Amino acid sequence: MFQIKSIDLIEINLPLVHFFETSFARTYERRIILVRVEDAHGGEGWGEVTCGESPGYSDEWTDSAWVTVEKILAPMVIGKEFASASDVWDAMKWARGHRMSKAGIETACWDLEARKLGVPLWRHIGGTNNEIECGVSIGIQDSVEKLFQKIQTELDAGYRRIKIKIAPHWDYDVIKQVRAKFGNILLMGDANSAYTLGDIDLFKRMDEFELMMFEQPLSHEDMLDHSKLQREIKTPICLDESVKSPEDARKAIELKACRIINVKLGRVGGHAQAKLVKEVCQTAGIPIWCGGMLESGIGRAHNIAMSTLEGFTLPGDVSASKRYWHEDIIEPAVEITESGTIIASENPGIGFEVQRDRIRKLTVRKSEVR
């Protein structure tokens, strides 16, 4: 049992090692909201609001999330006693949506509780696999040659799956060249909703490349058209943006809108909701994996914990800190083994030390809600 005494919001600006481009934006720097919760006895836990700087991926973005957490969500939980971190989600149910904002608080409470119990977070949430398989997500590049260089670097590092971003100007011919260059590597294409049903013939043609999946090819809110597309192509469709809840997962599976689901911790609202999505998918025999949102080390540590849950059977987007940051905000930085895996820490909570001095240097605004 714990009672939240205060919540600190900290926005940091963290420059990327290399720009990251999707079908809707190119990002050079991340504006990240960190959430620190403190209980009545001085215990603390850390979470991260994983939304982007603008409402391109979802309808949450940095500035909207700041206000939402500070003015609406934090007052819902401060001063209340919780029997378990699994109860924190319900305390914020009155506010519709805003799942990434809620997840920032909820995941911090899980870290707090695990630290108080002296156990690793991944074990506390029910994880069973202490070694997770890692893949990488590679954004749209300025040339195919640069894409080749990126892929070779990641394969040499040991990553087990390569995801490339695709868009109408960067799809069939690019994938064809990647297949010719690298052969039968585990390869997938992520469209971030860049296509419509008018592109069915293109997707039928791309079946020849035997990709692991097409991730979210159609609208971010759609399931029906995805179902129509999935009936027409052999390559599995993986839903990302469309699945924000266990109910969404159930509906997508019943509509046969996908054969795989990407679970992003922030998108579904935190660890308790992620576990419910996992259970829906496991029951239906749908493989799942952990997606990424260019998180700092704190969000990445939470992703590692979630990825240890039974049912996460495909390599996720959880990769080493150095792929994104010259210097992360946790110690040690996240690293992968030579065989392309991450071994979950046995230290209490998220398993990493939060680098407060580093965070202070990167902080652009801060607010304490008591």
Given for the second form:
Amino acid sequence: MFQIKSIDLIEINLPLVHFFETSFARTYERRIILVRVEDAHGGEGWGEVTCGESPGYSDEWTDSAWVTVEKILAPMVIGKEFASASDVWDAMKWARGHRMSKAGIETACWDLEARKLGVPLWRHIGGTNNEIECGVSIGIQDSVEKLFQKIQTELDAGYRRIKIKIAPHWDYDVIKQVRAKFGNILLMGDANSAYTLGDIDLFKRMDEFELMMFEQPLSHEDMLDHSKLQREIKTPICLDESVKSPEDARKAIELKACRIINVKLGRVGGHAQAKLVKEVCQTAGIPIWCGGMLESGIGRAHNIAMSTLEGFTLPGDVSASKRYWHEDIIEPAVEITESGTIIASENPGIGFEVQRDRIRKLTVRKSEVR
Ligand code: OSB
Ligand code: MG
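Got the form predicted on its own; could you also share the form predicted in complex with 2-succinylbenzoate (OSB)?
Below is the entire complex, every chain and molecule, led by the chain shown above.
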């Protein structure tokens, strides 16, 4: 039981160690919204809004999320008594869409509740596997040679699965060279909706690479064309952008639009919604894994917690802080073991110390809603 007294929105600007390029944008610096919720007894919880800097991945982006949380969502939860963090989603249900904005608040409430109970967040949401398998997502590079170097670095670090971003100028020939150089590593390609059904022959040809999956090859809202493509190719399709809710997951599976689903905590609206997506997939025998949005340590800690749920059977895009940031905003930084795993912390809540001084230095704007 808790009552939210105030919600702080904090925008920090955090430069990436290396630019990250997808089929839709190249990012050098993240503009991240952190959400801090405080209850009537001084308890606090931290969450992160995981949207990008521009509406290239989804329709939410930093500035739209800021006003949405500040003007619409925060007022919906402030002052309310919640029996449990699992009820926070319903309090914001009236507002359509904006799932990443909602997740910023919702995940912060889960952290608050876990801290109050003195238990690790991952246990509190029902996680069972304290050691999660990690993969990496490697953006489009300026040359294949650069990509080789990056892949080698990550394999040396112990990561279990390599995802490369693909796009029409960076697909067949690149994957062919990666396969020739690295052999049968666990490899997959993420297109972020860069293709259409007109590219079906290309995908058929790429079957020869025996990738683990093609992530979101077609339109960000599509399921029907994905099911047509999946019927024609051997490589499993994994949906990312197209699955925003448990209902979407059910429909995608029913349509046979994919054989795997990437679950992103923000995209689906927070921990309670993610658990429902997980249940839909488990029931249908669809493997899932935790996707990433170049999160700061706070969002990353929430991703780790979600990844401990039963059903997250494939390595996720959850990797070490140092791949993204010179210095993270949590202590200790997220690190992986030599065998490419992350061990979930036994500390209460998200399990990491939030570095307030560092956040203060990185803050470009702040709003307190009460
Ligand atoms: O499609 O999974 C994606 C990053 C930003 C937007 C979309 C995606 C990604 C990633 C990076 O692939 C995953 C990560 O390392 O956080
Ligand atoms: Mg993706």
